[in-house]
Amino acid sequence: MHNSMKRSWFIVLGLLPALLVYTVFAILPILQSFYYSLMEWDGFSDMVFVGLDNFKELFQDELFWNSMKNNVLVVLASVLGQVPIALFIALLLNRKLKGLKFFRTIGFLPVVLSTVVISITWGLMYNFEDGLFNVFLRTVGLDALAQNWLGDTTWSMPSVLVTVIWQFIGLYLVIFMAALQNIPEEVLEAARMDGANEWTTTWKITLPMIWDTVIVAVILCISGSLKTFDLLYVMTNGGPAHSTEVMALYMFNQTFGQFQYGYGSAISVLIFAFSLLLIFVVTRLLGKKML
């Protein structure tokens, strides 16, 4: 009993530094945002308490709802694009193939690249005059399909979504590969000896055994998508005509562009609440209550 109490105190003492850092750099900024959201403040003059006025204005702000719609598109593209593609590639690479390490490295490469580098590279590829896509289309005689990919409100968001999906496939590929390699080979071998083909083995055994990992990947996907900022800031800065503006980018422009710190904090509070709600709903739909 004495040793157990002593061990518990050591665990608490060991956790204290991490808890302190998390409180200072994560919890306190969130609480500050809640506080600022109730104020009218330009960042320089004295703050004025306005209650829920920032939220009332926000609910009538068409640009905010437009940014939320764009954010939902990013979430959908990420969840329905990154996760299935990464899972499919991971299932293929989980076999005994030659050059497996090479393919894993190539798959993970986009994750280690700077977002600014990715944004500039894809921006050049989308260039109307001499971008890779339009040059290819003109070369094969499909000039009519060449578009101003990032400068046209019709094509700007789909073009950005392609980049978003491509950027993080490697991250989820590594996560799924690690989960697949933890499945005991004896289980798969027993299924094959019972006559199960590859499809049945994958659907009935492999996927259920890594389902918790899939849920974690989906949650990471949602939380990461709702924080999307740097890629769009560099590629389009939310344009043209707000067609690629997401909530984090709108919050940044309102806070540091228009000097409406209270209004920007209200946006951040809604992003926080929306993220929690979305993750809660998704985890319940996937059959796991994690909150």
The other form holds:
Amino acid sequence: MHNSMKRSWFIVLGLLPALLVYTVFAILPILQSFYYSLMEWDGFSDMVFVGLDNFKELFQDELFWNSMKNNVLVVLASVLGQVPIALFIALLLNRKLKGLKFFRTIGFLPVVLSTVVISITWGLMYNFEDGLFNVFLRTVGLDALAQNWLGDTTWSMPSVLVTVIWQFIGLYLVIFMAALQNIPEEVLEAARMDGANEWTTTWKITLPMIWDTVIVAVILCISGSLKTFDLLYVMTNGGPAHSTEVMALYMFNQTFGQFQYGYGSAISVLIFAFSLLLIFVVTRLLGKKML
Amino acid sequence: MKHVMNSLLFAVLLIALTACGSGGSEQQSEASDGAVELTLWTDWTEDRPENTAYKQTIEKFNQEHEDIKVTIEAIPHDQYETKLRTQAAGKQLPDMFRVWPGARLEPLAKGGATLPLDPIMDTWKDVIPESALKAYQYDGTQYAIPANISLTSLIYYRKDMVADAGFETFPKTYDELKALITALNDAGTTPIALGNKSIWPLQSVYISTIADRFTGSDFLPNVLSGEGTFENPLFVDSLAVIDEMTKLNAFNSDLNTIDESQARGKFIAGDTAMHFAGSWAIGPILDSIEDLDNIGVAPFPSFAGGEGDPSAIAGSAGGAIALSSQLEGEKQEAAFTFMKYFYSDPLYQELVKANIVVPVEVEVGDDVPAVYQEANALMQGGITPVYDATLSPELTDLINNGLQSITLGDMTPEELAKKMQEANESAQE
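Show the form predicted in complex with the partner chain, please, the one above being the form predicted on its own.
Below: every chain and molecule of the assembly, starting with the one above.
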């Protein structure tokens, strides 16, 4: 008894520095954002308290809703694109394959590449005049299919989404492969002894056993997509004509481009609320109480 | 995990920043050998001839003044203004700092962060023209002195391509320019290299001058004070020029996905006959094009029915340093001495050697490239306001994105003018 008391005190003591850092650099700024969101402030002159005016304005701001719509598209593309594709490839790679390491490295490469490099490279590939895609289409005689991928409001968002999906497949691939390798060989062997084929083993045993990992991946995916910023900032800067603007980008432009710190903070608060809500809903749907 | 990493990184950054901050103020208070120390914040981080000229002049000042020592702290351009404003909010400005004109200087002057230069203004009387000084005035008081003039609307062109299209001299009117564009297109040459991904070129380079040609220079101040309206047909006509040029295929088809320097690259590579840009393009063009005799610089064409001065070009005065309003006594004296020394002939001569357009008359030697001389001569017609140096950030954002929408056919000139007027009215309420 005495011993365990002592130990828990020790744990608290050990956690304290981290907690302190976390409070100062994560919790406090969030609370500050809440505070600033009630102000009209250009970051320089005196703050004026305006109550919920920023939020009222925000709810009528077409551009904000446009950015939220785009953000939802990113979330959908990530959850429905990255996770299933990564899972599929992981299942394929989870066998005694020659050159497994090679494939894994290839798959993981986009994750370790700098986002700026990815954005610029894909931007060049999408270029209308001399980009890889259009040059290819024109070479094989499909001139009609060549598009102004990033420069046309119809195609800009789908084009960007392809890059987003491509960039992060590798991350989930590695997570899923790690989970798959943790499934005890005996379980699978027992299933095979009972006469289960590949299909049944995958559906009835492998997938349920890594389901927790899948949920974590989905949540990571959602929170990552809601924060998405750098790729779009470099690749399109939200353009053309706001067609690829997401919430974080809109918040950044309002705050630091137009010096509306109060309004920008109000956007951050909404992003915060929206993220919490979405993750809450998803964890409920997938049947796990993570929050 | 990523989040924690971010917070940690942020913590390290913050510590670094505050450490720098306190370091700076220590430097101010302790004068090592009795000399008055002045700290100057700039964004001269890039290795450009212009920045070298500034830094060398300050070095020379320090050598010639034993009792004053100016220390430079350079901050990258893109972070500079955010940092300046944040520090100003905390009343922690350095003794001297680089500022930008018009709408960007206004909050600092209004908030009383900058020191009026009235006591030393005689130094520049009849030396720097009023039109250049005006950019750094607020409420009739001068707060900074410009070092250069950044013209935003020049037309660079390849003489051989224009001649091949049947034009012996560069078009003087818009109708002739349209004929040139059509002729170039017929010959299979892309007429104009434009990179509008960063959305300011169409506004800064094109509209600033085109709109002035249509409406005259009184238009902007009138509209902003509520006497005029953006829905003025003349302003709408100027926006319609962009629409018309796009429909004429005047630009490269990837105009909305490449940035300004990529567009300049196209022109330099000889892919297009023209490139519309500011005086900032002179240096890179001089550096990269071998056959310089083939490059010409022309002013914007005139527009039929316009009310503005057809010889003026949009431009703004830059390279200005303002003083902190907290400077007193000995330090204020020292700062004034520095300002008088810095903004004088030797600096302007160095800048001219670096092919920078300056607001004062400087004797130009024969070795100065023709492209620069032509651009410099165009400034003599007078300068008109640049839109993003005059409009509020909100209106700037509207017109930037609106012009992009016009090139995409998503918005008409009338709709953009209406939107801008609505925003203008709600800002005045």
